[in-house]
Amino acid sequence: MTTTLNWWKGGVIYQIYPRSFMDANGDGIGDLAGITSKLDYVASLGVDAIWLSPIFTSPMKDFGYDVSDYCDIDPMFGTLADFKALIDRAHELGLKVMIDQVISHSADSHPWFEESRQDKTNPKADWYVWSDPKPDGSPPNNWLSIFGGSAWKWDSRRLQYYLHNFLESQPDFNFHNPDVRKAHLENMRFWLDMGVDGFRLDTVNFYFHSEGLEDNPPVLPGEPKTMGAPHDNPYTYQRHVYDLSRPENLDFLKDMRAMMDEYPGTTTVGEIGDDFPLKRMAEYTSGGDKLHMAYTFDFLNKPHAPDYIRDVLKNMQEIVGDGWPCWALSNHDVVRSRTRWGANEDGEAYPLITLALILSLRGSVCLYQGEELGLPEADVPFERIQDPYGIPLWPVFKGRDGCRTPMVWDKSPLGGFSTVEPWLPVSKEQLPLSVAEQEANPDALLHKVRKLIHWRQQQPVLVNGELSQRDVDNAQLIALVREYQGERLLVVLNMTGESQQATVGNDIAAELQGHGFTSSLNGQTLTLPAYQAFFAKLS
């Protein structure tokens, strides 16, 4: 693990699902006394932080993403005193601690928002957005929920409209209003008095909204749609110009930067979901004066063929820049990526090949829990379905409780998360992939995953270097160049379940062992099983 004030350069993050992790108290419910309890694996792993999702006091209509208290834990996951207890055993461990900020919005519950809405006049009237209505009692204009639906939910006390990007019960904040963005700066600075080492960045490019509230433009036949939302969800036929990634929050981020690097070592990484999300990034990550990193939802969609991949790296190249980006192939949003990529892979080989292609790749890494164990998407029933999300859109579009059901610790009918039924069903298909199962098999792939990310962290070049591609006389292989202080490495990865063959020139110096991967170089000849992976010095 690396330890310098840089840490997250390169770092490898992984992602807690905090109510499916562990629960340690018997409510069928994860909590934080769970989670402290399972660090010792987390960091076994080899990884350099957790990421806890949402832990904030809430009425959980979204699991947390609607906060109603900043500077609180949730009754349901423990008191401070149990956060606390948590971050000094992780960094005991050598473990960063991030955790999640939702700032774009709260929830309707808010005590800024009960006062908001009782009038026009009162000291918080103007921290969320509203608006009157159009002369026929309509909107104010086309802007969408994600959620489905009018982006504007009617107020009967302030006979007004409030914007939510997302449900009803999350109402936007607007942060044109300065006294919004010194409280949010105010509330992360409690954590970060507290011990947290960083930030996931909840929605990071909603923030801030046109005031002119125009209405925004269709996509037009042919062009992107929106990324991070389903397409067949109606919110990707608009262009979204208006109602976020607007100019202002550049701004906004310097401040919260300015705000970080009081406290050295920390770090943040932004959620974009936009129609250009390269572009964003390259804007919100650039010139080290706003966030750290942030990611998109790249790797986090359907197509995975290489001309794809190679597609992406390439845009990331030419548009981010100096930027950073993060990389992730599932996470508590997206169906899990051994189902989404590798449905018709080989469900042990595959995962494995998937991570040593983010692993190789110039930024840091997101590991959502269970990603280790190549678990599969849960199939929930819709009688057990809880996600807001997946109700509406059922059964196109089933939510995302299949990704977040509760981790299998061992192959008991409860998976050893609970004594209890849990919130979500436990997955009868992940029971024989549980932890315990793969401990005590010495070929699981637990036991690769391991061996892969020590061996990459031990890895400068990967870890820190610059990215190019190499052309090889074969499609099917994606082909990396990492270079890093004068040292160069070539990468070939066969994601395919065809063994491959491919010219790579007469640069090798010297094969890298250590990382499990199979591989045999007949002088410029380079052979690769199904799913295999090859590491070199390059002269």
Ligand code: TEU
The other form holds:
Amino acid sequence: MTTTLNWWKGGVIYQIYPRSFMDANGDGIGDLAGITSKLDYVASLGVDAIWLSPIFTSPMKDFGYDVSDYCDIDPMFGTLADFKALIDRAHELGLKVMIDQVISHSADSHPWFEESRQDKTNPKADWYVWSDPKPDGSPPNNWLSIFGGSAWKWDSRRLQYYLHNFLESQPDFNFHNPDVRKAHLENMRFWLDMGVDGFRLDTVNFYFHSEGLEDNPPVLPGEPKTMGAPHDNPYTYQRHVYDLSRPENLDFLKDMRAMMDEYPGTTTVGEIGDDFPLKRMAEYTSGGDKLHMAYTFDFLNKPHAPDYIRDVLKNMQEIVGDGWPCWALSNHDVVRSRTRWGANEDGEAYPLITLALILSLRGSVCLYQGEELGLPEADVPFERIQDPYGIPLWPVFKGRDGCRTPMVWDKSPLGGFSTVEPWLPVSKEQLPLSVAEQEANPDALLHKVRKLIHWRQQQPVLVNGELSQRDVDNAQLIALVREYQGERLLVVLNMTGESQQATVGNDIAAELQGHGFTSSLNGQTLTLPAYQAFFAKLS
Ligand code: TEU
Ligand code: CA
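Now show the form predicted together with this ligand, given that the preceding structure was the form predicted on its own.
Every component of the complex follows; first up is the chain already shown.
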């Protein structure tokens, strides 16, 4: 575990989805006291920080990504005192605490929006994005909501439309208004003063819209649809030129960074969904005066073919420059990686080699709760679906509930998560992979993940180093060179189910041990059994 101010650089962040981590008060929904009770477990993984998905007061239409009070805890999760207790315990264990700021939009029940929608002249009239209809009554332009339909919702009081990039109940703020920007920064300061160590910034490139409200152009035939949304979603048919990633955002991020810098050792990681995500990541994380890190959907929605991985890394090297990525294979929005990437792979070995991949890249890493157990996506029956994104698109897109089911702590029917039937069903298929089962089995994945993370944290070159790719004579293998303060380290990964061989060159100085993978090197010929990795110091 690093204790420097730059702990986040190359750090491992464990993402907790609070509703589904641990229920301490027996109402079927996870809470802060539950999280605190499991922090020893999280710390035992060797991670640097936790990121909590939203815990703030909310009508929970989007399960907390719709905030109605930015400076309080939702009673469902506990109180401010519970949160202080959580921070204290985390800090005792050497864990940093990051919280999720959802400032691009609020809940429609936020008092600011309730005031804003009253009329066109109230003090908050300009805090959200309002527009008159076209003469024929239709919405001002062709902007779409990611969650379906037009991004504009008619308000019968103001006789105007308001903008919502997500649910109708998530109106978008007007960031062109300086009071809005100031209010959000003040709210963030509230949490910094309380002792949080950083923020995950929801939809960080959605803050500003173009005030001209121009129509977005279509994605032309043959052009890639690179937006981080399922491809059956018409949102991906547009180039998002005017509704997001506007140039004004850079100045706001600079203001935010200036505030963060008043709190040494704190950090930010932005979520970027964009037509050109890496370009945006470069823009937002370079120069040390905006975001600290950002993540894109590169490994969150695509297949894992070696060519694809090489391409992402090549683009990253060429485009991102001194910016700093945060890699994730899974989170609360996408199908769990074991299922999405590894459906036909070995369910035990595959999660470990994919983790080894992101732990070997230049950047930081997010590990989503349950990934350390190799959990597959849960199959949630239609009657139990909660996600408002999943219901209209069912069954082609089943929404995000399958990765949000309760954490499995033991193999009892409710997984040790709660004493009552939880808000989403516990996955029976996941029970044999519970924490208790794996703790008791020395060969289980959980122990291997722990070993790998602890080992990686002891390798300054893997934590901090620059990255280049090495050509080897076997296209099935991913071969990387990391370099830091004159030291060079070679990483070769076999993500396939078959043994692979390659010639690795004559500059290997010493093979590294202790990570838990096996391989054999004979002269310059490396043999990697299925799903194994090789790490060596180069001369
Ligand atoms: O996600 C933004 C976002 O782009 C996602 O909607 C993504 O495209 C989709 O989930 C992929 O399936 C953030 C949060 O992570 C998400 O949980 C929220 O619902 C959303 O913002 C609105 O706040
Ligand atoms: Ca509870």
